[in-house]
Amino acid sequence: MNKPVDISAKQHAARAALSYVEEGMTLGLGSGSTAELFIELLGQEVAGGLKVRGVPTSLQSERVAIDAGVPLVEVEQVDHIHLTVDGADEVGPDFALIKGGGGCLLREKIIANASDLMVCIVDDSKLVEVLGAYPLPVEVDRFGFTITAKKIFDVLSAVSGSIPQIVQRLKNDGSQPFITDGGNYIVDCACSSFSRIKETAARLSAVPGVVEHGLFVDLARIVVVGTDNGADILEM
């Protein structure tokens, strides 16, 4: 059983990530509860005179940034992103991540890939020795998604050696399919583990109908791990 997470652990991680922010930066603003804490703290720095601008990775992080007073810029108007700060659902060896629990993986990966540096902020419950306890989100086109889901099943069966459970994500009330900000479906893929991470990522990306998957490989170079007492900085 995962231990309960004290909100202070997330706050410690979010606050420690502020040390990577410099005057004049264009920042990728991640999604999820820990990233939102970072955005709120960033807003306090902006109120104190820090000049930065943010590119949100979701409609929710956009709303949080507006409420926090963080200046935003449209992604189409950005030619350079200095730093992205974002959370993760799991952090495994070599800083391989599972992301997408909030359904924002496509935009998160676009922004992270375009950034000079990605700093991942998590509480210490998210560190794992092997990825896979958290179901892997895969964003898929709505057209023919059942066919795509079968192909995803075939890939994960081959690379994991186990039988994955592929479930279409629904809204919280269970009444309708969950729709991403980009208008796509998500299937959540539960496997016992993901040990062949790069192969799995490449084979999922090659499936027609897969828009993006939640395996983030070779993107995060720094992981800030919040604890009840502070934050630990892990670097590649």
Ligand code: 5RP
Contents of the next structure:
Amino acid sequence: MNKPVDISAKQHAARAALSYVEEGMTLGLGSGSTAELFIELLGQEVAGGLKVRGVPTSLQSERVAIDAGVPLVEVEQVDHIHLTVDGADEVGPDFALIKGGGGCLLREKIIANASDLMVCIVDDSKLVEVLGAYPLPVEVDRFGFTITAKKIFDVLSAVSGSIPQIVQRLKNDGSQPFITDGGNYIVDCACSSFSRIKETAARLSAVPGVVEHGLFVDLARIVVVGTDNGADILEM
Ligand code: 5RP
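What does the same protein look like in the form predicted together with the ligand, given that the last one was the form predicted alone?
Below is the whole assembly, all chains and molecules, this chain first.
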């Protein structure tokens, strides 16, 4: 998986993303450690007088936002999201992403897709030439889970030409299945590489029982890459 990275690279990315935030915006608040750093920094801006409201993409982000003092709005009350700032597990060519390391991919994708702009914030270890070293998370309905996992195996075998390793995600102590905020299971699909990203995404989405997958295609328009020394802005 990703190499260990000094927290400062993530902080640099999170801080640089603040420059996209404007007064009065409704903001999608991503999930994961980098997004949480952004939420905490946003909270400092709110304390300084900035008026925004946030739509969290996970229960964990909601908790972080409440602690940081970021005003929140119920997703069902929102008809327009100006900007979403979220992390990623891998950033590949054309800003295709693998997301879902934290298990929040469904809500993250719903919010990113509803936003005028998605800014992805990562440390430089996340940039890859080919997606797939990070196992692809796929969220699946609990009903018929074994059948669905077999169908995912078939799809990934066909598109990658290799034999994927598909494992059900467990809670950290390994005792029970991991359950998403939406009540579903996650399977992590190690495939070593994905070259036909759009085809893979479409074929996974077509499997009954697949609730969502962690390939984010044509969603991020800006990627902010944090390094130990600062942040680089990459634009489509
Ligand atoms: C959660 C995600 C995260 O954005 C992704 O896992 C990156 O996390 P981190 O910023 O902690 O490296 O997709 O579902």
